[in-house]
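Single chain ahead, written as structure tokens, the form predicted alone.
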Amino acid sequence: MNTLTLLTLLAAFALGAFYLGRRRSLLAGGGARTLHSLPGYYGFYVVIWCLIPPLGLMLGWQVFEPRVLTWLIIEGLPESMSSLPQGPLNLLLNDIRNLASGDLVVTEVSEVMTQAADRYTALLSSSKFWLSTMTIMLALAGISLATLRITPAFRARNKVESTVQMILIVASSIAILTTVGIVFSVLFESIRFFQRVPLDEFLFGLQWSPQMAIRADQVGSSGAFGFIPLLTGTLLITAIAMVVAVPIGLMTAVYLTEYAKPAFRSVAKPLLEVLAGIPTVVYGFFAAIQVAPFIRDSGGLIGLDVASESALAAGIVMGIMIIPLVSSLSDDAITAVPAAMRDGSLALGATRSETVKQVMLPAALPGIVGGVLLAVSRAIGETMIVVMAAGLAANLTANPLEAVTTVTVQIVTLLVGDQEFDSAKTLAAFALGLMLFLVTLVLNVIGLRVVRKYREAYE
């Protein structure tokens, strides 16, 4: 039985367990009046015992099954194969798995490999059978045990609420631990990079050329790892995008919430948010084919030297892409302001524009700032538009008419293709990721301080 079928069967068991537990509580108490908890809580209590133990078994099985099967396959191989070094042994095991699943095997298939593949198939089939059997038996045992515990005095509500609270704590812990794991994984690899490249050279270097020389006479491999040009390009494009997105998005939100008629708003808001669903590669094509040539030709008419790939083109298109994000979040923040504040301002004789400027926008400022910060993070993390419209040149410049690159683009460039994760060139991607994380963290801290300051004034 495959996993999807097993999960569907568990869902059916859970549905039946809910009605069984609810009916059992009503029969045991002679009605809902004598029960400690509502009948639904008894049903959910049985559902918890029906689902959590089997799902825990399935999760543990998925974690340990590959390791156990691999160990059993290795034990069945001849000594000449099982004693291979780790790298060749992993390739052999991969070929055995491919052979068992019917995929293409690059190496020559021997009789030993065929026997190992047949044994792997048999073990996998047996594993699925025992997993299905034990899961169903555990679900039925959980239903039986939970049903027998149901009495009128049983505190089902307390049990269900404590279990849900524990599930929420586990979910929150997973999210926190995942974040911590990502940070430490990037940090450890960055430390390896800084063991090869000095920290001051990376932080204050003015040249970025991560091509490392393989031979002493190799040409074009300077090995310069200055972070400043990448940071400058990132901030330049982000600033241009925010100059485009924030005013247009904020004014759009103000118009839709304060001035537009409901019929127009019901049509305009969904149409505006369609922009958020367009893939970024489409925006990249638009920037490279339409916007960048237009800016270059327009600059040439007035005597400006504009590069074919410029920060201005990438920033403008990125700002257009971010407009729905700023508009939607600002719209939500303005709508959340209590109507009494608007009505009170109008009742005191203020015009609609004065109410917007002096009451609505200040009260909604925390939400607007949060939306702008989210838009900044979105702009900093954008890659495709920059690749297609701004180029890959790490130029240290504040001129928006020149080609620049960003941190995310260089991370992608460094990790493209088959890379050896032991060279300064590849490890530089992790150092860039760490710096990008720190820059985003600083922006968030600044934003939180602004939000806290103005929120205290209006609460």
Second form
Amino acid sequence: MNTLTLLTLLAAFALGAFYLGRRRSLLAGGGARTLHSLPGYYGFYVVIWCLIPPLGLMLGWQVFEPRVLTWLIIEGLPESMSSLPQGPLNLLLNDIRNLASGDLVVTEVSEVMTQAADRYTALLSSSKFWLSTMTIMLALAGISLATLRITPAFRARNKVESTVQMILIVASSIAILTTVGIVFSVLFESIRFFQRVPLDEFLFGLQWSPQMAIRADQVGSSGAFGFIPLLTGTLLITAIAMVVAVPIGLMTAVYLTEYAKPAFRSVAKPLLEVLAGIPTVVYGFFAAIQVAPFIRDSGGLIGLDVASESALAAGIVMGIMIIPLVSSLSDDAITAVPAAMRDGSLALGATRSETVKQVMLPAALPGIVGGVLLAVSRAIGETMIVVMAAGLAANLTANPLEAVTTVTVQIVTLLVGDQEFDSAKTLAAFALGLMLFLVTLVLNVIGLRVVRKYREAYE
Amino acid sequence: MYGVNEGVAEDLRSGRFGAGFSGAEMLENSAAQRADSPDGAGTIGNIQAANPYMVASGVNVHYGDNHAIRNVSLEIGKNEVIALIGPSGCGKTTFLRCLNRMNDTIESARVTGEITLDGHEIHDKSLDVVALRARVGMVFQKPNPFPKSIYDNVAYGPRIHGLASTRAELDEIVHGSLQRAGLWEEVKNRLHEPGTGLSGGQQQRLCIARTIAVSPEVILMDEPCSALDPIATARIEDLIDELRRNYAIVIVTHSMQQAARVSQRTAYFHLGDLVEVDATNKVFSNPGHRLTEDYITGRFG
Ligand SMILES: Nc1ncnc2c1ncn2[C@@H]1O[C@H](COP(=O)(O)OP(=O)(O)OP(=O)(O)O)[C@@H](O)[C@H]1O
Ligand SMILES: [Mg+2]
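Next, give the form predicted in complex with its partner chain, keeping in mind that what was shown is the form predicted alone.
What follows is the whole complex; the chain from before opens it.
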């Protein structure tokens, strides 16, 4: 029986289990009144017993089946083969599996291998059989045991609720565990990188050119992994983006919350949100095709030498992209200031703009700062626009008219194309990823703290 | 206090007030009909003040479709305190907010009728709303200190109006205002801590200090003592009495005793109507209207 059929069957069982549990509870006492919980809870209680053990079994089977099968096959191989080193053994096992499923086989097929493949097929089908049988038996056992436990005094609601709570905990830990997993994998790969390139060279090096020599006699490609030019490039572009986004976003928010008529507001807010929904790759070619040439040409007019890919172009477009983020977070922060503050100020004879400047903005400031920090981490992590508009040259410069490159862009270029998975060049991407992660993490933590502090202010 | 409106509405519908009672019939009439009647015709007693400073005539306020104030005419006199009383939701706050045009800030509110301040129409183009609010100060029903320091809260008004040219003058205004609001002793050592960190009653006195710091000509107080203990209440009442020497004061209160103690005139609102206005001792000793009498003797609900 294949997995899909099995799952469908389980679903049918669950449906039956619900009605069984419900009916049983109604019949067990003298009607719904004498029951501890509502009849539906007894139904769910039986469903839980019908579903969770079999699903657990299936999951465990999924995890352990391949290992057990492999082990059994290796045991069955003649001594000469089973004592092979790891690499060739894996190849052999792959061939056996392919043979069993009728796929192409790389090596010559020997007698032993055909036998092994036959054994593999047999094992596989008996494994399927046992899985189906045991799953169904577990489900039925669960249903009957759970149904038998139902009495009017049985606390089905408490059991169901604690199970639901467990499920919630599992769900939330999935997200957390994934994050932790990603962090650790990045961390371990970075450690491998730092075994090849010293940490201080990476953190303080002023030169970034990750080309490694392919042949020993090649000249000029020893590879330099100095992180500083990437960091300054990232910070330069982020700073330009903030210079564009913060004033415009903030003024937009002030206009929308304090001055705009509700009708205008109801049109303008969704429009701004559309701006936030444009894919960054679209902004990227807008930057590369419209903004960068425009900046180069207008720079040329006043005698400035502007690179055709410049930090300025990327930064400006990134700023435009971030405006909606800044404006909607500031908007929320200003709207969250109680109307009584505004009234209090106006009633003292303050004008609208005095009220905004001296009461509303200071009161909303923590929220606005939090929003800006989130925008900064968004800008630091942004890739597409920079790839397309800022170039790849790792220049160590503070001149916004030159081409620079950022951490994210370098990660992309390091990993594009065919790579060896343990060269310093590839591993460098993980080290950069780790740096990026640390920087944005710190910013997010600060942002969240500020926002939290601000929440306390009015409760 | 709940059930007041229902009780009265019930009485009105069943005509339990008796035939000789014109007020009840008047209240039963539709708003449209009433709008035709001359200013203040529905109000009994005397809407005139001895020394009128603000004059409202035929004021109507609509919040969308809700007719919250119906054709109210009332004079507010200099050197006197007028108390606005009435059951919850009858429009006291709404009327108060008309007087310094705070209803402008409510999108759905529509105010019609005439209101003059010292003879000038307050809705007139020539009178700036900002200047109006500096002259007609307001203390809100709920304390709303700014999230600034205590000092800055009080200094806010004087600063925006440029009332002090030196730091010492500003200090003097802040000190004087806090003193008069009865808060100075409690906060003199923590002037630079946030005003939002004060207790509810202290916050309310801070708001009063903030209002008097700009020396308005008329002070509107919306239940200024509802969060205060008897001692602080007594201070505020003394303050009101003192302020009366120079200013015109309107106070909304739910306490009959307070109205009787601090005011010279009392106006009774009911479901958006100004039912009765008269000298305070007249209203409390010999109310002209059955509704007023029921309210002040606590016979509702
Ligand atoms: N901002 C507003 N928008 C819409 N309707 C309002 C608004 N403010 C007040 N109202 C309505 O106007 C009527 C009068 O309200 P108002 O606040 O003036 O009552 P009040 O006499 O001050 O009551 P309380 O003693 O409870 O403070 C009520 O029916 C109220 O629902
Ligand atoms: Mg009120």
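Quick caveat: nothing in here was measured; it's all calculated off a predicted structure. Residue numbers count along the first chain shown, from 1. So that the term is clear: the rigid core is the largest set of C-alpha atoms that superpose within 1.5 Å between two forms.
**Student:** Given a superposition on the rigid core, I'd like a yes or no on whether A431 shifts its C-alpha by 2 Å or more between the two forms.
**Tutor:** A431: C-alpha displaced by less than 2 Å between the two forms.
**Student:** T70: CA shift of at least 2 Å between the two forms after core fit?
**Tutor:** It does, since the T70 C-alpha is displaced 2 Å or more between the two forms after the core fit.
**Student:** Superposing on the rigid core, I want to see if G43 changes position between the two forms - specifically a Cα shift of 2 Å or more.
**Tutor:** True for G43: a C-alpha shift of 2 Å or more.
**Student:** State the core-superposed CA shift for A171 between the two forms, in Å to one decimal.
**Tutor:** On core superposition, this C-alpha lies 4.2 Å from its counterpart.
**Student:** Once the core is aligned, what is the C-alpha displacement of F129 between the two forms? Give it in Å to one decimal.
**Tutor:** A shift of 9.9 Å at the C-alpha.
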